[in-house]
Structures are given as C-alpha cells and as structure tokens.
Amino acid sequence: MPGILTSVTIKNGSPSMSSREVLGMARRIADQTGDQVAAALVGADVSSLTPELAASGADVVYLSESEFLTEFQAKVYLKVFQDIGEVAQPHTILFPADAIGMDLAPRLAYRLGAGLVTDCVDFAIRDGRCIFIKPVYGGKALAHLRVTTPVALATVRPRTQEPFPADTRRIPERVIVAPQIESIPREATVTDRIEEEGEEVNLEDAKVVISGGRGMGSSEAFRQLKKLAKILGGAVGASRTAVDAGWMPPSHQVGQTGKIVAPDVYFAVGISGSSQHIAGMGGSKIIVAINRDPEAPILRIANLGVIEDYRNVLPALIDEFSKILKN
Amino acid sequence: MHIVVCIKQILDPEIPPRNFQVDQAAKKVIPGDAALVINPFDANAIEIALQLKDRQKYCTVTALTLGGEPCGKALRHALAMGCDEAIWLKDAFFEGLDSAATAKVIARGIQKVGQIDLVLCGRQAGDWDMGQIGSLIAEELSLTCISVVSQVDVENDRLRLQREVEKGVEIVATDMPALATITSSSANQPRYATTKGIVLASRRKIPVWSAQDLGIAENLARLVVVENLTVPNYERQIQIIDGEDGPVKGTRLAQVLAAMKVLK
C-alpha cells in the first residue's frame, strides 16, 4: 500500500531523535489519511534499529544495508533512496531538515520529478494530501505550500514535532533492499575533519539554551554564559552580531542564518532580538530575556523578562541556581 | 578557471516585521519602501569567488542573476566589487517561478555562459528559505556538489573545500567542475565595493537573456505551489522580573524558573 516513507539519520548508533520526530509526523499524517508509515533504514550494520523504529511509529521498515554505507556519500545514498522508492511507491517522503535531510532531499526531488518543501513546521491534510506550512522571511511568514507532483518531497524543522510514545508491542514488516551500489564513484574525498573543542551539549539538542547578543560587550562575558549552562545541563549561543564581533564561534550562532533551536528554555542575554535572531529561537517553550532596554523586541515573545543590566543579574541568578539544584 | 556566481536579490532579512506586509489575495510579500539586498549567503559566494581570483593567476569571476527590474542593481554591486562579468536572466515568462523551475532556467544560463569550473551559490536565501536551488542546478548540469562550505581553494588542480559539519569542520576534496553552497563564516566576509568600481559597474552594459536566448520554449511546470501566506502572532504574554537591584531581581528569577518546573 502506497504511503509516506521517512528518511532515518543514525547519529551515535541509534535513530537521531529529529528522525523520530519525523516519524511522530508521518503518524500524524497517516492517522488522518489512513496511509502507512514505513522508514527507510540506511548504513552499515542497522538492521538491530528496526524494532526502535516501529516503536517510534514505523508499519513497515525498508533495510538497505552495506559496508559502502559507512559514510555519508549523497550519490551513494541517493541511488538507496531511489531503489528503496521503487519498492516502496510512497506518495510522500519525509526527511528532518538535518544536513544529510538537507542535502539528499532535493537532488531525490529532482530524479523523481518531484515537488519539494523545505523546513516544514506544520502541515494539515486537504483532499487526502499534505499542505505544508513552513516559515518564510524569517518567519515574519508563513506560507502554506502544496506539491502538484504525484511524489511530494519534504524536509521537517528539529523539535517541531513531538515523537511517537514508543509502542514496544508493534512488530513491523521488514523489506530488505539489496543495496546496488558497487559501481558508483565517490563525489568527493574528505581528506581532514577538524573537531571543534569544549561543549558537551550539542545546542540543537539541548533542553536549555543560554544566548548571549549584543549587549554582552566581549568574548569574557561569555564565561559567565558557560558557567550558567554548566549548572542548567544546557549549552551556549550567541546572536550573530555576537559571532560577527568574533566572541563566540559561527557553530554556536542561533538564527535564521545559524542554528535552529527550540529549547524547554531559552535564555537571551542582551539580545535585542532581530528578526533573523527571533526566526531561530522563536519555538523555545519558554524565552527569559535579560536585557537593559525595555524598548527591546526580544521582549515582546518573551515570557519572562529582567530589565536589567546582564552583569548585575547574572551573578546573582548563578548563585541561586546553584543553591536551589543543590537542594 | 572560470566562476559563476548565481545571486540573488532579496528583501533586507534585517526590516522590522512592523515594516512587513503581505498581499494575502495575491500570496505575495509587499515590498513596499524595504531596502532591497543582495542574499547574504550570495555576497558571502561572491567575496570567496574574488578571493579565489586574488590568488589565481587566470580566473573570471562572473555573477548570474534571474528576476524582474530591481536585480540589475544587485548585479552592479557584484561588478563593483570586483566580479569581471554579469549576466541578467530577464523575462516575463520567469515570473513566479518555483525552486525546480528556477534552477532549471538558471542551469541553461550557465550552460551558456560556456566551460565554466565552479558554481558558488548561497545556501539558502533569505526570503523564502528553501536551500534547493544549489543542488537542483548540480544535479541539472550533472555536477557534484558540496553543501555548507565556508571556503575554497585550488590545490593541484583539485578544488579543497572546507565543509561546515555539526562539531567543527571537514576538508573535501573534490574534481572540478563542482558546485558547492555557500555558508557565512568570519573568512568570507564580503568586501566593500570601491569608488572605483562604483563607476566602472555604473557604466557597464549587461547583457540580458530571455528564455527564447535559453532556448525555454516550454511551458514551466509548478512543482510546489502557494496555497496560502499569513502572518504569525508570536507575541506573549510577558511577566517582567522587579526587585530593587539585578542581584534581588536575579535571585527572582531563578525562583520564579524553579517554581515553573521547567529546568529539569
């Protein structure tokens, strides 16, 4: 039976949890449109994920495994996911708007002809098909868009949708794909990766942020934000006039133009709050904004505000933190 | 080497949502009195296209835009900067063109433009955010193409891109001709125009091709199309943190946080 099939990222061995999301969504799709929802499992030794898959909302899982599957190659992977669509005919394919989602979903669209929208947020059902709803201008918009082609394409903004409860009892049907990929040559050779040091917490992933902008004055007054993220298990950010002015690194940049982040909290330290800015942090359930200038739009979608210079409350809410996640 | 610089012009991604409005009847934005820019991540292409010039003896850098009126000026910007050619895809008939059909009149532009080693493009524009255009005109023209870099260089013959990856930053290398997508990084902040090249871009004549000089007699088919643009209220309900001083003001608000459970 036709569907939706969503793509899966593996990240540390198991399914990344912006994969699960997306199952979340495809559940969602299909409880209202009666489709299935099968998973297109793809690399080197993950036929052992399959299970974690249908607990997250898969009905079916197509396996595509192989050892040239180690690696992320798009034309490699390309070549899988085509193979995989002949198999499994869906009229929807999904992927999380990660850097391998980004990447392989338009060149995907383009050898199937088909229709694609990047960054979804939201989607409602009309006439059994998807209309997707994505941020545009950095999301001073929002715009509804359909796909006329038989084949509709997506990519899923991360944290945007919530996943499937795990269901442990469902058993999935398991499609085996033989992966044909011996012959195509490799795009490109990565020669050398350079790690950047420190943060423990990956700012996509984590529960809570703490930005710093502006206002902040100097790559030192950051410490204050590590030290803050420290305590609250969360990482940094920073605004990209922040990154501009070189005090913190472009990798921590939240913005339209940065990182995408919607954490359980968000903390913007003197943050004025651009459009670019709000378009990346605008999700968080709950924003803190700490900032002098009561003029400051940041305040307008913030749910709790301080107006205040940062350096005289920073100390004191460390502090306090710190005796109340003692207790 | 040749380069071909694909850019775009875009409303300022900086204007205040207040100066922000949309023809709702129509699905389209109202660019009113908003400055008009070239896409950041396009200027970002263009500054590491010239670099790539400064440090090649024979390199032509050229810049290649599709739309209506305001986009010769984004093409003088990129003259005056430095670029040695422009080339303006102009037609009634590319109005309102989606992301495949796009790329597939931007593709033949190129394919015009002759042996070319390198297309730069932005990664994504600031407007409608798609992020497809680069790889859709690999993919068109047969290129490989690399996502997200930061920086090129030529080493051997070979292009050395440096890849941005979630934790730091890889090297690739790869074959010319490629394609790669451009992302911002403090190394390809993009140069100011010079006086200079302000008059020299001002009398330049660019040539403007149609889709009959593409060769586009066909009718372009919309893959995705607007059903519906709304503004959103992200406004809420705010509650501001008093005390007498920031230590009492911030020793509230790490209360009032605990109170909410919401840092677990």
Given for the second form:
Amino acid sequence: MPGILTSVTIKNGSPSMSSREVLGMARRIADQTGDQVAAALVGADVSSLTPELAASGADVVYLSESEFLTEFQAKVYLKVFQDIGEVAQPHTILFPADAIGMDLAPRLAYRLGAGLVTDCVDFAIRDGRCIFIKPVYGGKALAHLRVTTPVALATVRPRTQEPFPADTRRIPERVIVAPQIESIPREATVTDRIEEEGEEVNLEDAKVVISGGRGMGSSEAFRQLKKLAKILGGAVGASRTAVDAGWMPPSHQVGQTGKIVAPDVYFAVGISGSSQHIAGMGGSKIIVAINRDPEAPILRIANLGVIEDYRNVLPALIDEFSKILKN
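Show the form predicted on its own, please, the one above being the form predicted in complex with the partner chain.
No partner chains or extra molecules come along with it, only the chain itself.
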C-alpha cells in the first residue's frame, strides 16, 4: 500500500506544473521514509497520462475516469477522492495549493477527520514522520507542524518544490477506481470558455513577472507593463490594491490571497511591498523594484531598487530590452 497519495490537476491536457512539484515532494519524502508514492488521476480520457506521472515519481496511479469528470465539480471530485482514499489507504495526502487543491483539501480533511496543513513550502522528516513547514506571520517566520491524526493532509505552495527528474523507465502499478458519482447533482455546467485576452504566458509558470501596484495610478498605465511583459516573454501581475481598484482582473493578483509566483525575475512597479504581497512573490530569484518612494518596504528585499517614477523608467526599459532582444 502506498503511504503518500498526491492529487493531480490536469491543465491543457497534461499534469500541471504544481502537480508535478507535489509529486516530486512526495517522492523525496518517500525516499526518506520508505513509503510508496501514488497519484490520483481523475478526469475524462486521462489514462494516457499514467506514464508521465510514473516518470515524475509515482509508483502507483489510481485512475478514475468518467465523462462526468470533464469539469471540476467540488462535490463530485470529493466523492471520487474519498473513494480513492478508501482503496489506497494512504497516511499522507498532498494537494497542490491551486484552486482545485484549496477547494478539495479542507473538504476531504473534514470527511476523513484528518488534520490539514495548508500552504506548505517544505518538509522535514523526524522520527520517521513528516513535518510540514509553512510560513506564518506574513512570511516572517516558519512553523514546523506535525499532524497527529492517522491521515495527514497538506496543500503545497506552487514553486516551492522541484519536480522529480523524469525517469521514463519507471513502470507504475495502475489501479482502476470506478467513479460512483452519477447520483450526485451537478452544481454548475460549463457552457463556454473564453480565454482571457493577453494571457499568453501563465502567471504562475512565467519566468518573468512584471507586476504593478497602487503607484501605477490607472488601468491604462498597465499597458506599459503588458508591453514589457510581451517583449520579455513574461506575464503581468498586480497587487491587491491594483485589483481592488479595477485596474487588473483578480486572476492577476499576486500575494497571500492571490497567486503565488517564484519567477527568475520579478519586476515590482509602483508596489509598496505589503507583507501580503511579499508572501506571494518572496520566492522570486531576482527582484527589481521601481518606486519613487525611497521608504517603500519592497526596496528592503529587492536585489535592484530604482527610486524613480515608473513613467520615467519603463519607456527606457522597453526600448533597451527591445534593442537587446532584437539583436
């Protein structure tokens, strides 16, 4: 029996990066505890993804397929995960801290009477047990938490773990778990999909993120950020104040209550740097802050700080990057 079960989110027909990261974390835990790693593969026509999950670290793949699982429905997926849990009997269940994981994990923990640790960024093994590590107090401290219930659940913050190096030689055991969900009423029906304009690069997967905050002053000002992002092949983010002002959609919000990003380069333009915002981008490798306020907290964590009005800086950046990348 596997000891660790991971949830897999399907995105554009493939396991999401966050799912592969969680699978990598499970593999690293198992390598220290001697457990097996299982992946719960749930959806419609997803069986072809089994080899990819095996290559990413899964010893066992629990497969539950149905046309009713084409779109995520919380109550339906909850029943499927509960059924998979009863078959797999894991002592630890890991979810990516994406929209599906954050929805399902608390529900499943309640059903199982299990302890749940949310927003984990790392783990440690003590006396053969997994200790979950998560930021607290706005990222100023790390809490080390051990779940004492027989089954432990955790959500794992994206970009805090590395996917396991692909090993295509791994042959997984595949277990079919027939979904018993036809009697569960659907809460919503997807009738159409409209891709958000300008979302060429996924914010959470982007290597370069250019975010704007209150200092941008208007939604029109974000056009420059989009232009720079397009040149650099990056994505545009926003602080909560910019989203609350209606300058950018909520899907672009970076922070504790938004998306967690950890790009190679993060541009913080007109962002003061609240603890909530830093909690969402503090894992960025290089932080470039552009702010005319020399006392802005973001400058304390920035690798490069430009104390200047963004309107004087962005046009020059756009021109220079255009020239460099053109050549």
